[in-house]
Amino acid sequence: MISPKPSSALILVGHGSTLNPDSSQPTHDHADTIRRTGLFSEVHCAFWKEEPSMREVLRMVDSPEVYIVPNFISEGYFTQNVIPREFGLSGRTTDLGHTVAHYTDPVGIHPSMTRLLLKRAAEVAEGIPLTECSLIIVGHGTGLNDNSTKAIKDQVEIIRAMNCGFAEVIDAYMEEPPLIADWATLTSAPNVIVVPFFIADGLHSFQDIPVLLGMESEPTAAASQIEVFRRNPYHLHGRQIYYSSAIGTEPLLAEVMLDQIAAFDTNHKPAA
């Protein structure tokens, strides 16, 4: 836990959509989560597709000092261009005349994310031998940026050295190979414990990548227009699918957030 930083305010940054209202959600919960505990002086959440924007938030900022965190599962486009344009940030520190602001690395990146992707897997597939298990993480995938699977592939690599005791890990993409579509033939344990590692429930984790596994032949409505999650698990070629909500959902994301802003003080925050 990072000490308190009363005269500081921090901006969780999100994507947002303009066609999913479960976009931003978890960016407002995490949120919500950190400004109950008080260390900060104000907590404030901008986006790039919903309101506030980044230009606008900045201007609720009262603080000397701000943190900005941007709520992404990898380094890319977002968070490499246009999360510093918005903002005008010309490095890991920036002095924007009114209050300084420091940019932590996304929370996807950080190494605390493999505890909430076990925690995620073990509560998805309750009381199943993970000898059992084959575990997939779940990414979007996209040829355009080499960024957008390194921190899926980062996280694989590390389950696997853990020896946790899956039959295998392996990542998979919903536009690139290894594809999820190929879950069957990917994995051979008779149970699939699948985790999206997306920030949010919206139109991937919750309605594209199901119709990819063949968990439903067509997209569902949002996440928050269904009364019951999903039941799990989903019998098909003979095996059980253990499907998860996507890992940004997480409660103990908001742990990770600070995680990443103790990270910055640590390795980029000036000296006084």
Given for the second form:
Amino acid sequence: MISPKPSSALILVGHGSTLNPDSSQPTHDHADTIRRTGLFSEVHCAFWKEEPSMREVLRMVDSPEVYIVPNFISEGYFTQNVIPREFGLSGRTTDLGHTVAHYTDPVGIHPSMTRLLLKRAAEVAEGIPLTECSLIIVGHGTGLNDNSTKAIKDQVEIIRAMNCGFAEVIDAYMEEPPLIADWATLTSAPNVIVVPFFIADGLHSFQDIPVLLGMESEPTAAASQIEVFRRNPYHLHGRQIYYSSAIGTEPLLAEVMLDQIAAFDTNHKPAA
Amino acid sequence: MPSSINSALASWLAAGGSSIGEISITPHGSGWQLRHHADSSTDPASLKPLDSPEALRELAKWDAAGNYRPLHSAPNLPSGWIASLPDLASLRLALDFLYPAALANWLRWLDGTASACSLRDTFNRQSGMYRVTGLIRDSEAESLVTSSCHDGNCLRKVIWNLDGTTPWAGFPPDKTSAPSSAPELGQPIPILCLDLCPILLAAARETVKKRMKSESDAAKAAEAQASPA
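Okay, that is the form predicted alone; can I get the form predicted together with the partner chain now?
Full complex below, order starting with the chain above.
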């Protein structure tokens, strides 16, 4: 836990959506959690596709210092291009005139994400011996950017090295090999735990991945989307699938955000 | 040093300020009560009680028909509720949720630390899928902005213009007039638009792509006509 920062504001930056309210909800929820701790003088959210925008949210800051934490799962176009451009950042620390901004790494690449993945896996398949479980961490994947899969590959390596008992731990993707659609041949244990490595639930976790897994034959209706997580286990190919909601909805993600700020202070903060 | 937003809010309230967007704010004990303008003469006992900024954020997420409201300044905030908030800090948070950045945009505009970013400057800095918005024509922009941002769709005042000098011809003067001083006693806080929103950005992309496709189709048709198989 970091020490209180009574002269610092915090801005959590999410993607947001003009179509789907579920996209920004976890960012708001984590902001609520951190706001209640009183660690920061002010806590705000900003979004690419919702209000307030990144340009607007800076005007909301009354504090002489602000930490900007991208609530994104990996480094990439948004964290390296869009967010710095919209905030007017020139590096890790930027004097913006009325406040000095510190730009942290995205939440999804912090090593603490491992703790969340293991917690999610244990909750979703409660009571099932780990030795009888394969764990799949599933991401979007794209041939355009290696970073989109790096965060997941890193987590797989960490969890394998921990030897915490899973029959196997693998990464899989929607759009590049190893494909999540091939889960039955990629895994061997009788129980398969699938945790989407996404920042929010949305079309991918509600509809696309369940279809790729074979849990649903077609995208489910909007009103029943959340039900997809309540029908575990799914019996397919003589195995049981335990399907989790997106890792970004895990309440402990707020702690990872604070860990990311602590990491910034240790590694990047200029001497006072 | 810019003024504190909470202090500016307190001063406005002390001077009798009570209205922003579709809501009214009234003192209530040591705290504040918020309700929709449409409920100003409704018996409070018949309104749904809300007691936190977070409850107001959830309320503002949907219109009366249950549709998602990505634009908080759209004039379709549901009525039928009354929110009691214990102090200025929770009122500030509630207003930030109901009308994101409205207090900040207003105050920073008045103290001269915020300026409006023209449509051209906003579109020309885009990258990726929105880079194409830089190709929008002046006439397309005028038509898009005046048909998208009028008061029937959005209560914000459009402070940005086309290119830093060219105003929008299709708006009444009040829609684009920027305040030069704090509201007179008891007057509402205006909701200022200093940077065009993601909804307009996406609509501009569609406008340009649609025109480019139409031009491409016309060129192909002309080519086919000129050299029949």
